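A single chain, nothing else alongside it, follows as structure tokens in the form predicted alone.
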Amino acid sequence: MDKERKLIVAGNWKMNKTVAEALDLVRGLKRELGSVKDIDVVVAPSFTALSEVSKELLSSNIRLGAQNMSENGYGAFTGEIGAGQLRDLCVRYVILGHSERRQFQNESDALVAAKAKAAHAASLIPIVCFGELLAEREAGTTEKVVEAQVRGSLAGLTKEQVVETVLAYEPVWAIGTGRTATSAQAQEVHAFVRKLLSTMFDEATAKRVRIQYGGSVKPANAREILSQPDVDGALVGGAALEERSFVEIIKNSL
């Protein structure tokens, strides 16, 4: 697939897999995807499996991601995990502002921005998520909602940091529901976000930022969605939990 920005496909395993199950899955992915160089492949296991999966991926082209991190460094923050601790496990990417955290942990755009700044300070690449609810799409406010989230979640980042940030558009109504935005709907929002980035920063910066689509991505729809000019990859949920489906998404994207 000919793109000026390298595709990135990340598997968000959410709260699934024991350590043994995680290792079994990642070993299968290594066998199947060992020769893939044209796409950045990332897996984001639960925190409990990061250490063992990290060891398994050391000699691999698959990169390790975490599903969240604190905006704070070391200190008295019970139950939190800091960027330095993730770096110690050779984590390269961290998912921030996922809709489930926004919904269930009440994470705000300002908090996501603080986490993104902390990630960059530790040389981690944040995957910053945003997206509208079904009611917001039906009300015709998708662009308004998306703009507020993108502006808020990237507040305070420099041009250089934004280029090293991955954005992930995930329409909340399409996450784990089996419903998927059409390729045209995905492209429309991605193009809107790229235009927004050009006003927030500049056109050259906007052209370099990778924007993933997340929302019930499957082998059957991956090629069509990822072939859109402003869609630079996928943030995969359920289909990332099974070796065959995740591998097929990658291979259908080449």
Given for the second form:
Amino acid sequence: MDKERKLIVAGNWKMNKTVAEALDLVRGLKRELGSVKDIDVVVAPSFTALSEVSKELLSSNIRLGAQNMSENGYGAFTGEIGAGQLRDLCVRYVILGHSERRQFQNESDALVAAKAKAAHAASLIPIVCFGELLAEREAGTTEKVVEAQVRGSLAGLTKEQVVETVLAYEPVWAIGTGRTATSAQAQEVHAFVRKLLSTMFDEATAKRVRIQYGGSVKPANAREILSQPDVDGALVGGAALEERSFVEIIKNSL
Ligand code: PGA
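Cool, the form predicted alone is there; where's the form predicted together with 2-phosphoglycolic acid (PGA)?
Everything in the complex follows now, all chains and molecules, and the chain you saw is the first one.
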């Protein structure tokens, strides 16, 4: 697929897989995707599997991501994991502000922004998630909600940092439900966000930022969604847990 920005497809494994299962999956992905250069491929296992998966990915084109991190650098924060510790495991990306964390851990836009700043300070690339609830879409407030989340979650980032940030539009009603946004619905919000970025920063910056779509992306719908002009990749949950479907999503999008 000939795109303005390099596509990035990331697998969010959420709270799934033992270390052995994670290694099994990643070995398969390495075999199948070892020669893919035109799409950035990222896997984000649970913290418990990061160390082993990291070793398996040495000298691979597949990059390692984490699913969360602390906004604090280090110190007395029991149960937290800091950006420096992730860097230590050769993690390159970190998913921030996923709707499940916003919902179950009450993560706010301000917290996501603090985490994004801490990620950049450690040279990690944040994947900043946002997206409206079904009730918000039905009430016609999608753009208002998305604008507040994007402004709030990127607050304080410089132009240089935002270019090195991946955004992920994930309508909450499409996550894990099998109900995907249509490619037109995705494109509409992505274009809106890019325009918003050009007012927050400038047009040149907005043109460089990659915006992933997430929410029930599958091999059958990936190509159509990813071929939209402002959709620059996918954040994949369920279909990333199985080798065949994740590989097909990427191969179908090449
Ligand atoms: P899904 O999850 O692909 O299972 O809908 C996407 C996500 O939560 O990132």
